[in-house]
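As structure tokens, one chain now follows by itself in the form predicted on its own.
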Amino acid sequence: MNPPSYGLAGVLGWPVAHSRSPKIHSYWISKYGLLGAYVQLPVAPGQLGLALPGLAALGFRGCNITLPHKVDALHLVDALDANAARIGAINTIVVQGDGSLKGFNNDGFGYIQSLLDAKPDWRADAGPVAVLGAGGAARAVVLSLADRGAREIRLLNRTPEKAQALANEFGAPVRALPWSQRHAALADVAMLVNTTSQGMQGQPALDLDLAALPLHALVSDVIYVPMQTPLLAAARQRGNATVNGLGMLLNQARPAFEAWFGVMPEITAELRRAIEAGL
């Protein structure tokens, strides 16, 4: 009888000492007693396409792909799973039997699996969205809430002309409007979405004021350091229902260690407890 063969896994990036996704996988092949570990790898821009070849070769199963790789992987990769195409940007390799590489974006369905945790009853039709920036996270998010069947989303960046080109390439229900018109294009909306590193710990708040914000719209951030972000506590403040990034970073792992480990682990409240103590 041949021994269990050692997965190993690890999140890619530039710089990566930052990353929870460690202690993430390595809770999760402890409690379900797997012989395997998940480790930084640390590539610098410019040496992404001299690292993913080599992941077949020192045994990788795959690796997360993080800030600033997520798009320029997309074009190193041998095959896309067809969300990821859509999205236009990876955040999942899986090494395939033959040691060609497959690229995945789980960045989606962890967004929206986050609001279900938090609201049960939460839909993406109940009203407009307002989506504050368009990079890599708001594509994902844009898109999943389309999926879901938002009917009316409002996209808002700094550089207007980003906003533009993915409201272009995505089309209804997806409509960009003038930065300068932030404030006001909250009057009706049923969710507010920033996908900005905006509230970012290090970065300055997000300048936005919620006061044509309805009390009943839900307010989420996918920054998860710190866990209450400016806009989220002033949310808060005013009554409206919240919800950080911290869902998205636990739900987006939950596929790729399936595809690794060949386990759809649970978040636990340990867990939980563990990622938050050492945010």
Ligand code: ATR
The other form holds:
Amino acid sequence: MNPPSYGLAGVLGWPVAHSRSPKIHSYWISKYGLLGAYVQLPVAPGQLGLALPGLAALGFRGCNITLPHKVDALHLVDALDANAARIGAINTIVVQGDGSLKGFNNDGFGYIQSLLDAKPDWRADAGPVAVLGAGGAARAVVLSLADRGAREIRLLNRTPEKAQALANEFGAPVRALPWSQRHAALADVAMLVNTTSQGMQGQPALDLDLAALPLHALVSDVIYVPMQTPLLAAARQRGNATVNGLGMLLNQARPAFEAWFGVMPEITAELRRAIEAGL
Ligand code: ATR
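I've shown you the form predicted on its own. Could you give me the structure of the form predicted in complex with this ligand?
Starting with the chain above, the whole complex follows.
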């Protein structure tokens, strides 16, 4: 029998020093007794085309892709997972047996799993969903909700053309509504999702009046710094269940780890605490 080979993976972006991924993957490498490492790969804008072809030669099993390379990397891999093609960005590369690169996007998987972890009986078709924002995070969230059977997704974005373009691209059940209607659009929803940057550390709170939001609606924010955004705090205060973005971060890492190291890893309470402690 061959000795187990050393598994190498990393997070490729610019900057990457703030990334939580090394902590998450290193925890799993150690927990499952594997031989390997997950490292930072700081690659400046403009260097991506030189860096990616080197992955296989350096013995990497793959890497995560983060800002600002998520869209550019999609055009540089040899093959694309269908879901990544629909989202239009990749967050994971897997080096195939023949040395070619395949791109994946696990953000939608991570998002849905985070909802199910928090609320095992959660269903996408429980009622209308209001999604705020139409950037990269919104694309993964909206597509994954539609795939899970959401029947009506009200998409509201400060720049209306971007919400409309997304609705045109994805078709039913996505419907773009004017940003000015974001307060009223909450009436009768089963879920509200914030994918904008508002409420993130260093950013102002999202300007949203929750008065029309039903008390049974689930409120989700893809932000995890801080873990409780002003939106989630206000929602909790009035009695709505909430889910922050930490579960999405942790869950999107699982299929990538499995592809590189052959084990579908678990999100333990210990891992969650370790990541929370560093936020
Ligand atoms: P990400 O990839 O994290 O989604 P992004 O693509 O830069 O990041 O998208 C940021 C989202 O936050 C966009 O929907 C953006 O709205 P615009 O399309 O109008 O730019 C939204 N956003 C940023 N600042 C905002 C603000 N002050 N009020 C409302 N929405 C804002």
